[in-house]
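Only one chain comes next, encoded as structure tokens, the form predicted alone.
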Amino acid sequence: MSSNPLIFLEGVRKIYGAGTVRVDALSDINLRVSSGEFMAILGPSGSGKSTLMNIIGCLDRPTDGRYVLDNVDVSGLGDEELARVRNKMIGFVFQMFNLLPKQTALGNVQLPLLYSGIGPKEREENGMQMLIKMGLEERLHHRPSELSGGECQRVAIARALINKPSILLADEPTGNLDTKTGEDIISLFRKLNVEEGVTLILVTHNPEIAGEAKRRLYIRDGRIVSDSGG
């Protein structure tokens, strides 16, 4: 690996609660992965793999430890200073799609570029080519509830790309879609870390869909027990 890693954590750890209530979701974890892995992350329910791509994904903070993103130390960012971080660098896409029901597929791929002060017409013509891009150049004006599962995580991807992040965080991406459906959105993901150099990490409990990563990280009970691959 680069010696300047794309993610860089040290002795991560990160706690919910005190006392008697305290739980360790994360224990000494420390990582790196460079630009252009795809990496699986995998582990039983509540091993902290979830935890993890939060924090990975400036979602949430360490409790203690140290996060260096792109050679900058997010650790100790503020709110804002972590928002414009995810929508400059990251795209996250998720196992219940989190469409907006009243908007249409382009209105949904669209809705990061509010944030980045982008025109309308420019908004909607990045947003018409990322769907295109999808496949689902007849879909532009269907809301998600007259879209199939496999099309709507399709909208999901595509407004995770819109913005050109470096990193995509897929947590059970395929966990509501059939088999081939599901196959079908695991050859995309691998289309674009091949094709495009977009770093990959995936949140899966299926070792199928794990197998396809280049690298597996298993995570158990907060802590990295196996990192095979990479």
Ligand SMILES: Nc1ncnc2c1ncn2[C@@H]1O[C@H](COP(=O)(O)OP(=O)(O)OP(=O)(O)O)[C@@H](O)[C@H]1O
Given for the second form:
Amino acid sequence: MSSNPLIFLEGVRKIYGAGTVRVDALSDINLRVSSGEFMAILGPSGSGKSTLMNIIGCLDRPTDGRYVLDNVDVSGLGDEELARVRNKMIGFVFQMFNLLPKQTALGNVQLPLLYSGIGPKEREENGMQMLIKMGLEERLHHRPSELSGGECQRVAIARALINKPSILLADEPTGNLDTKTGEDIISLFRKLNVEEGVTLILVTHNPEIAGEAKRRLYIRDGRIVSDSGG
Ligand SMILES: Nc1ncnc2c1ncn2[C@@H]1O[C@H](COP(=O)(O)OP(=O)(O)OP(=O)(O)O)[C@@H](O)[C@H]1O
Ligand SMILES: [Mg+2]
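Moving on from the form predicted alone, kindly provide the form predicted in complex with this ligand as a structure.
Full complex below, order starting with the chain above.
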């Protein structure tokens, strides 16, 4: 049913550790995000933003509660199944880029296609196309240590987009970039959202970037304290 949200979290809790080192990172998170939304997540350091992104992105599971993604309850899936869902539906861009240091730009970008079982020739072609789209045609065979921060982030974005995910998650994607490069990346995200209908969720401390989003979710101490569009 088209009226069902793409992302649906109900009573989600995340507890790290146990006993005296126990951290209640998320408590009673209820959230619906429809296909095609552009949402920013804001909140102080340690409030649970990355924890929430990791759960939405199927990199981690809630301790309690339910996560239904595209009508599938993914809260109880095993690691392999979760990885399959992630590879098919989700692109993730991290603050620290998380590129493999020994792989070239082209090698990094192709990885999700390898996991999808796509053959080497098609992988290389698609990988090149995506890097060219990101303005990196001169950097295909460079390793991350031979690239600038903005170039690394563009490689990371190319990798996130190569499987044509319906959801793009970005955790502080411009935190390590200068203002101009950050703006370029945000306008690229906006374009993906408007023109290709990609559902976009990003964590940012930057009020200008947050202002671009149509919906703003504020988190404090692991709880949603305000939701401008929900
Ligand atoms: N793997 C982990 N084990 C134990 N505690 C963790 C773990 N990851 C995060 N935490 C704790 O959970 C809380 C939420 O962390 P989280 O990374 O989600 O915060 P954040 O809002 O993303 O902060 P920042 O803005 O600094 O990135 C913090 O108190 C953090 O110390
Ligand atoms: Mg974080």
